[in-house]
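This document opens with one chain alone, in structure tokens, the form predicted alone.
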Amino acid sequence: MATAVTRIDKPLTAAIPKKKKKWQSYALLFILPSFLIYTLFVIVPTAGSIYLSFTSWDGISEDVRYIGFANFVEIWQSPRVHNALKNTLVMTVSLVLLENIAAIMLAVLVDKVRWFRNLFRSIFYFPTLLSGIVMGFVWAMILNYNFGVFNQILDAIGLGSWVVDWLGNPKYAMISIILSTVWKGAGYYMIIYLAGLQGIPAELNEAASIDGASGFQQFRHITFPLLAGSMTVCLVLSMISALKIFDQIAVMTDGGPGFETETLTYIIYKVGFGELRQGFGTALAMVLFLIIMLITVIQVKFLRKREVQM
């Protein structure tokens, strides 16, 4: 009886690896086109950029001269790059905090609304649909010193002393870019937080309300901790987006006044295409890539640990 069982089992066990191997070969055929496209448009240009970062190429001529680590030494010593790095970090911290705070507030507000909920979602999400260029032009006109709507409103309500050149004054140019970017991006993160809010069981807040907890206490001890997963996603996305900010600066201030709003991404563009120093610009892009990767890894590790603790 035992020998009969073993004779039946052997063909079955032998057939499983063959089927699995056949399935894997089909899977590779489906993966291959995407892998070739990814290699052609991502891996190959990245490898080329690494090489160009060690050259003095101007982006036009065929003279690609290898200069070693000279570009990276100049990046380390350049006051302009140091200023751009400082502006980038200031904008990143400000945008990450303000965008997520505004997004959570909007998500809670929309989640509590009983009437016209979809209308409010659409209104708050609409700025996200605008490109950075369009948004920049809109806010550049709103904040224009001579005919901008914002200054006209201030003057009309008797606050003429508050009228300033919002984009031409070094004190207010960066603040103007940050607030306009928050206006554009908060709606996107609101949708993510709203999905997290709708995943929280209503029984938890009902039980807390019966026990006498106020609305703020419910948010602090129930809602906020349970939004940890959504917060991880939003903080990482907003951080990466802030580090790469470009469109708004290009349209609204062109990096000015002076170099007050020049960031790493914008200086890469100005140096690479304006000053025809593609080698130096590519080296700076490599540095920015490493900064983004390092900050992202640290941020995700910290936030994942926070999720477990909550």
Given for the second form:
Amino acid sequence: MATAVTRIDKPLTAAIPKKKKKWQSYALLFILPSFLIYTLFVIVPTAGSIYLSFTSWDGISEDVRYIGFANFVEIWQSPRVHNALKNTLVMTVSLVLLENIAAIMLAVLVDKVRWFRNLFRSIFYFPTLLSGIVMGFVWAMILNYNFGVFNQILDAIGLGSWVVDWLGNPKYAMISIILSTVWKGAGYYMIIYLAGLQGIPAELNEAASIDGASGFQQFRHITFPLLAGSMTVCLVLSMISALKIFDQIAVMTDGGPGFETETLTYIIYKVGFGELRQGFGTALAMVLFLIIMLITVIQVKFLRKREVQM
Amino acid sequence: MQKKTMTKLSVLLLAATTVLSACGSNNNNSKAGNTGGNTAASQSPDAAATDAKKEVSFSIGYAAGDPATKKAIAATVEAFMKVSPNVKIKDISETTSSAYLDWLKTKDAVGEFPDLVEMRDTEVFADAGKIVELPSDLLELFKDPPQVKGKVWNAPMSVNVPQGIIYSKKAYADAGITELPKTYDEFITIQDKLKTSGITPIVVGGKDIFHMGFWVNKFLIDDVYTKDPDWNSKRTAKTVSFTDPNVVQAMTDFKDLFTNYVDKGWLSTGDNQTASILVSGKAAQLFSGTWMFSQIKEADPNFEFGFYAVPDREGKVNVIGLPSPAGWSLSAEAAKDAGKTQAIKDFIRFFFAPEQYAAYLASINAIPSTKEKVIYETGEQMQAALDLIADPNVTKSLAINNWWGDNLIPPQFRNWYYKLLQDLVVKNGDVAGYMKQADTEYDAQVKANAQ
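Now show me the form predicted together with the partner chain, since the one above was the form predicted alone.
Shown next: the complete complex, the earlier chain at its head.
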């Protein structure tokens, strides 16, 4: 009996690998260009960066000296780096929360609205089309103490006492950057949440409505749990984007006032390019890479578990 | 059939890889006439002369933050290309929100270091082998070009100009100010009068980190550098400290001035906005250099303003005015190309020819660095600046980052220190505590640079 089975299986198993082999050759050829480019522009520079992080290279001379773990010891001890790390974490937590809350609210709003649905989608999505630099310039002009339209409006409506230097006052500089970044980023996540919302069967809400559930109860017990997949994507993307925030800071505050809005990515650029310490900057970049990797792994693990539970 | 398809795909991939490789090739090496050798600029061969009409192109980069300077240099570049049609100059200067050093370093990182570059951190770039000595036949053009380690690296674009108070005559008259201050205390009395009259006394473009240096260095020069021009080298050797009473006094004066008399929006005001704020009457004074005169006149030709140097407590006047190694430098890469070197030398001669140079100096109110006399029309404010330079009783000094040799500070320290001082003001910090931080950071940077 067993021999018979072997006889039937033999020609089949011989034919499949041949076909597979052919397709595998094509697949490898198609993958090869991407693999080469990725290796050339990502893997090789990353490997080079690992070496540079152990040097005192200034970025312009040919003198690249190996200094062991000195850069990492300095990172561990530097109050400026600690401050940048603190600012990065504050900014990341705030941005992840606010961008996602705003995006869910906008998505629900756009999903429910009866008229001008496409117009609203376009309006909310439009800021994401701007580059961080352009967005930074726009908001820097709006929030400028002397010429900015925001302070002029406050003045015009009798709130002159509220006029402050939004980007120069340490109390408000960070908040200003966070809110302007939420304005730019929320539209992007709104689209992902909107796709999630449209995948929720209407019957569930209808049934809940018949059972007497209020709008909020429907959102709390049906919509929100079923958005878990979209939320995983949005939380991870917004977290990575927040950890790497750079453009807005460069244009709006230059890391200031003082060091109030200096983040890890910004300090990497400042020390690497402005302060002629490429080796130290690269070591900082390696630290940031590890932080992002660690947080992403934890976040994805937690959110996937939550998705399964939902 | 399969073999044929595979061959086609392989050819396609090979072609794509070749195109990508070509995109990545160094454009510095693709120019015609590149000898590829290591000849210094001073060794430019006569062959260049015979090839005088050969098409040559070179890139130029300079600090383009000040609109008047950008306009003046761009006009000279244009004029040169008209008289030398075989030379094409690619102006790669950009007005960015970054400091000039950041921009230059970024250009170097992407392989676009300018062939002819306005150099400010001469010693750093000379040590890194990025620039070469100024060709010896150009040295005759200049009065007394500063040397670094016994060598001249720059064609100085002008002599360092004094910085001082640019004030609105109307605001002074409205506040009842009839005399200019003779001591720092009288200067503070003037600030109080201006404040009482309802106008913001001083506008500061603190968003641009270099602008912070104007006031910081005024106080450092008064209390530190006039008394000890070698203070920086002593700080590096740890024989003096930022916590010494004279430095603490200087920074206390800085903090008090910024807390009490400076426009509240100083940290979000760019240097290029200060002229508008001054002429609009929102502020009465601006502390800056002579290059601002043309910007102010452009902003409002009818605006009446004066210029003076702020005296110290003892009534002495100390200003920036010593020569420093900065100016046009030839990149080491360009120096390898004889044709390019000759074209750059021709451009430098053209730039400093009296008829061109006078227009450049007049447009930015600068002081000539050349041996040959250059005559141009100056206004009342520029005359006040020239009087300061000519006055032997006025002490001439330099900003913290413009010293060289043993007095060179770690290149990264300047911006960090200015930011620390921003922090000091906005957080109403303890000056001595902040100066202690400055000591720690200075030593750390000296140590890091020595590694």
